[in-house]
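Take a look at this one chain, the form predicted alone, written out in structure tokens.
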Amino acid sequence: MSKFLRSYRFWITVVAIAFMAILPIKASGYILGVLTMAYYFGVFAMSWDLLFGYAGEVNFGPTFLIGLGAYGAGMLNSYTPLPMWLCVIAGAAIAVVGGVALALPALRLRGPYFGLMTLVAVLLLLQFIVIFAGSTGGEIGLAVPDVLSISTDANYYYALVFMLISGGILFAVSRSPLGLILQATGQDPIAAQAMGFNITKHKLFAFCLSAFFSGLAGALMIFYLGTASVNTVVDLAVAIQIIIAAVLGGRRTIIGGALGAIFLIVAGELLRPIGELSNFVVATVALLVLLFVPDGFLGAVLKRRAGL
């Protein structure tokens, strides 16, 4: 423990958290709003990295889980007398149930078929939202009666604390014996099975944990925005952004997903004055990083420190 407290990683983390904590003192409401969204996307990316980086399963449809949590919480808040925080918990639970329903048949598949099934799940959810527009709000979106707070600072701290807690839990899981088993099953499932590990059971747990934090983040985000919309929580473009963020940050690092998400969201906002060209610039940077730094930002740093 004392060795960890003296490590550079610990002090870098402390300084970074301290900087983020005092940021509202000087930053404008606009900057805090951008970072608030970035923190929620950070949780999305970290949750995705647990499943891909460790369990080795490429989930092309992270927004299926996010959408279940967001729309589940939003509809409960709109059509029932349940308090907002209970709706948030229920939204996360709905995401887990939906994740299990998807994972049980999907995990029986091998190769690209798992990813394709998760992609189809997103398309089905999109169609469901459009078909039942009377209840879901359709493409216009579903306005929710309650919001987390009307204070920009409060919303910022909600998102920051949530990202830190989620990241801490996911990181701890990734470094636990379970994380090592997941890593083994992801790298060589045949060898892991020969050693007596139940591959399906461990991957299902990873999927459930990813679904829980994705759904919880989705539910909290719509109560920050005040509405649940397809373009925000379900659209395939959002899924691609989450995947790119996780890979940019560094596969199998968990925390790298948050760094990648913050980079993408902030870069997109800084380049907004150049219009549609901003998406091209961000995509080009992402492509260059993937080509020349395949381990991602944090992955490359950790690899260099390890002398590999």
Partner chain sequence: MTLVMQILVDGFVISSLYALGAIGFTIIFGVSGVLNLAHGGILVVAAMVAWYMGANLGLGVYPACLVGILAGIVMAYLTYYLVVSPIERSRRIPAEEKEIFILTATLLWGIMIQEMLAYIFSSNPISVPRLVPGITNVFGVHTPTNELAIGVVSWLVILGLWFFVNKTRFGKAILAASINPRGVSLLGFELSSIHRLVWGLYGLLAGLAGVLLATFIGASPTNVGDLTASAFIIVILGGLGSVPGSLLAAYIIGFIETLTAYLSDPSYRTLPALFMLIIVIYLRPQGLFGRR
The other form holds:
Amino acid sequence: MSKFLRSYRFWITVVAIAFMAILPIKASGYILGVLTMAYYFGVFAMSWDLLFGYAGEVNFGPTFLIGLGAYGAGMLNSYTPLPMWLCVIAGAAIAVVGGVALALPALRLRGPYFGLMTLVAVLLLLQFIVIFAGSTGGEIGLAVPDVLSISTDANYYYALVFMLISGGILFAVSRSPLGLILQATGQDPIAAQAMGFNITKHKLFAFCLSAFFSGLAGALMIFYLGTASVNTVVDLAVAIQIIIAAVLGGRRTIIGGALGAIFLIVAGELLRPIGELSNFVVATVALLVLLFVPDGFLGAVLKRRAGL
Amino acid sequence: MTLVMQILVDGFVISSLYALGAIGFTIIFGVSGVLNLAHGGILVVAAMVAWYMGANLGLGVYPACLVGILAGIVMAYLTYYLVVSPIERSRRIPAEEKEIFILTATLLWGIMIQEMLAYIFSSNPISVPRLVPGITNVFGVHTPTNELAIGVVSWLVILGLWFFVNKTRFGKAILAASINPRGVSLLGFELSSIHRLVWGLYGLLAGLAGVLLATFIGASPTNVGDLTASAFIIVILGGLGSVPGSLLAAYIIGFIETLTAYLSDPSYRTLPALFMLIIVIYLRPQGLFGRR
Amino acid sequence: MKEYRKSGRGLALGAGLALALGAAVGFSPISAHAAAKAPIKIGVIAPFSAIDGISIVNAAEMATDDINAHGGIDGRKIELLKYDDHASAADGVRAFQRAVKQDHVVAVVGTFISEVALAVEPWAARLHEPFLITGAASDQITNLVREHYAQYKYVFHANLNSTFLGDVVCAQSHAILVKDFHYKTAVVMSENAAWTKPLDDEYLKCLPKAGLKVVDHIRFSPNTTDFTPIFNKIEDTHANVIITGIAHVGVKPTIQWHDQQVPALLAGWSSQAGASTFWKDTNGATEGVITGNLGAPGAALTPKSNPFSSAYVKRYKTTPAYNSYTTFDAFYILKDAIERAHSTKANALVSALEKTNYVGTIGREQFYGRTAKYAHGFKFGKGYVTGVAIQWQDGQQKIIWPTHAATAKPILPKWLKPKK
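Structure of the form predicted together with its partner chain, given the form predicted alone:
What follows is the whole complex; the chain from before opens it.
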């Protein structure tokens, strides 16, 4: 441990966290608002990386889990007298239940078939939200009565603490024996099975963990915004953004997902003046990174260091 | 009785369009192992170019549609040379991850196409004038003649494709390539020239599907994702790479949707097909006609 | 000690990014010690890429230039800030928060879609920001004001609500469809959205009184692509007319209605049909379609109607949408209120807005009182805002109702005949 305390990485981590923590003293509400969204997005991307990077499954459906958490919590808040924090927990629980219901059949499949299953899950959720527009607000959105806080600083700290805790837990899991087993099953399922690991059980656990944090982040995000809408928490476009964030940041790094998400959201804001073309530029950058730096920002840095 | 006829006519038209849209997608997978998630983007490019040529440059409907199809072919080649081929050749990407990279990269490419179209033409839905005006009475069902023409054109193209694959030298080479890529060189073809040909064929089919779509239900850049998803679903249900499987799947999905729209409520249209898809994939993960 | 390796580097990158952001922090907003001639900031929120969204922005630009060219508000110029909500509730909320917290606008005007307006409304209450809703129509907007006046008093509905829109259509239908065409039966066909719920309720109530029996009621999903099954069902009912409630969609149902030659006229409320580009968007399929609107070029509802609409057409090469009239007027209502209040403070502005009595481009505009059923909503009816009916005839929008403003007689598309 003492070696760890002396390592420069530890100090960089401390400095970075300290910087994020004192940012509200100086930064305007606008910048904090952008970063608040970026932190929730970071949790989405990190949860996705656990399943995709480590377990090797192409999951097109992160927004199925996020959407279940967000709409579960939002609708409970709208239609029941439950307090907000209970709605958030219930939302996360609904996401885990939905995740298991999806994972049990889907984990029998691999490659594009698994991908399709997760894609269909998102499409079904979208259809249900649109069909029951009377209670869900349909394609446009559902206004929820409660909000986390109307103070920009408070919202920023909620998101920051939430991202740090979730990132810490997901990172620890990925570095634990479980993470190594997941990585092994992702790369060579037959060999992993031959070594006596119950692949399905481990993947199911990864799925549940991913679902829990996705759902929790989705629920918290809608109570930050005061509204749940399809194009912030369910749409395929959101799923694609999450995938881009994780791939940009570097797969199999967990933390890379958060970096990619912060980069994407901040870049989106900086490019706002160019209007509708901003999404085009972001997608182009992501494609170029994918083609020329396939390991992502963090992956590339790590590889270079490893080579030295 | 009219209800039965309505369902038959409507189901036939929409299914034929689905089939046309999905065939190119499945051929590309069969021959080069690429799942092109920018598929919807290519359809919409063809549709919007045809619309622009007709509505803003004053071209007649047929020349406009031809330019639209041409745009589909150009887009297919751009997809191949700018996105797919660099990944296939990359030495930095491990072989076992290429599939995932192509999925993600074509997905991004699709977004780029969608955003560019929205920027140039706005995201308002557009519609190409009908190829054949008028109304035909099919056993008591008022059907725009154009829709019947769409069904007929789709089937002519499918038959043409069958003829091409089974009766011509190039076609046979494509068939061979989809079964065993190494065998192709024995027939005296370069695998790369087969790929070039197949991407052109794919562009033609996608361009045609996009243009016909625009004359029937219209198109908009916001449709890109939905169109890709629907082709993906049909192709997986039919069995990846299987043309007959895709045809059957297109008809199954088209008719289930139409039945749902008529017998319950048009809003529920896509639900039963999605549920059925889950069940089929669960029981038979390789799809109806797929090889394991 | 492998555990923390990656995280360390990850966070190092994070720190770099955060530092870059920190540099941006330097630009903290200029303190708002308003010099006497400092401009008055007003925000406008709308979905820029929708036909009925850009129409709001256009009108806001026109009003701003117009007011600034004539001396501004109490000698201060308006500075217009524009925010795109992409027709999304979340983007709308973010835009509103940015307008208030970052840009410190005095009031916000917008937006098109009811769900977006309803999601933004609580933020107007929380942040004490005057919000004039000029595009959305849901009755829920004013319900909130009536039920929680203390919190929601900042919200004004400067547009007719859905119930009133239903009444406008019923009045037109009685005059045109029943009296001229002798129609007897109708199908109500609306998109499934917040604004059409009260609209449909009103249709079902007032159409029978207007002389049209409602034989079917269809609510379709706004992402419907193929309307064939819906139109076939309508054909089976032998209804004379389809009374619509559509705003988010428009092109697809109109084209398919025309291509299939559905034997029932298309009338009611179709917002996109109010734009002059609709003829081109539908390749002329909109011939014969009737839609309600709040104003239309050529309809001299007040002395301000035609100067506004012709200036708008000249500047943007398209006709103003219903929400262009309301948005343009909302800026003048704000100017009037700020000048009366001699203040841009929210509470003073709200009291002044409540006393609005302004003749705008579509009629005399006043808001109902806090205890009225539609608290802070536009007054509807004779002497106030009444609406018009337009019909597409040969590529032109003609006014066919009310009679005193009419520019043409109603016609029918060639495959339809009046009933005996």
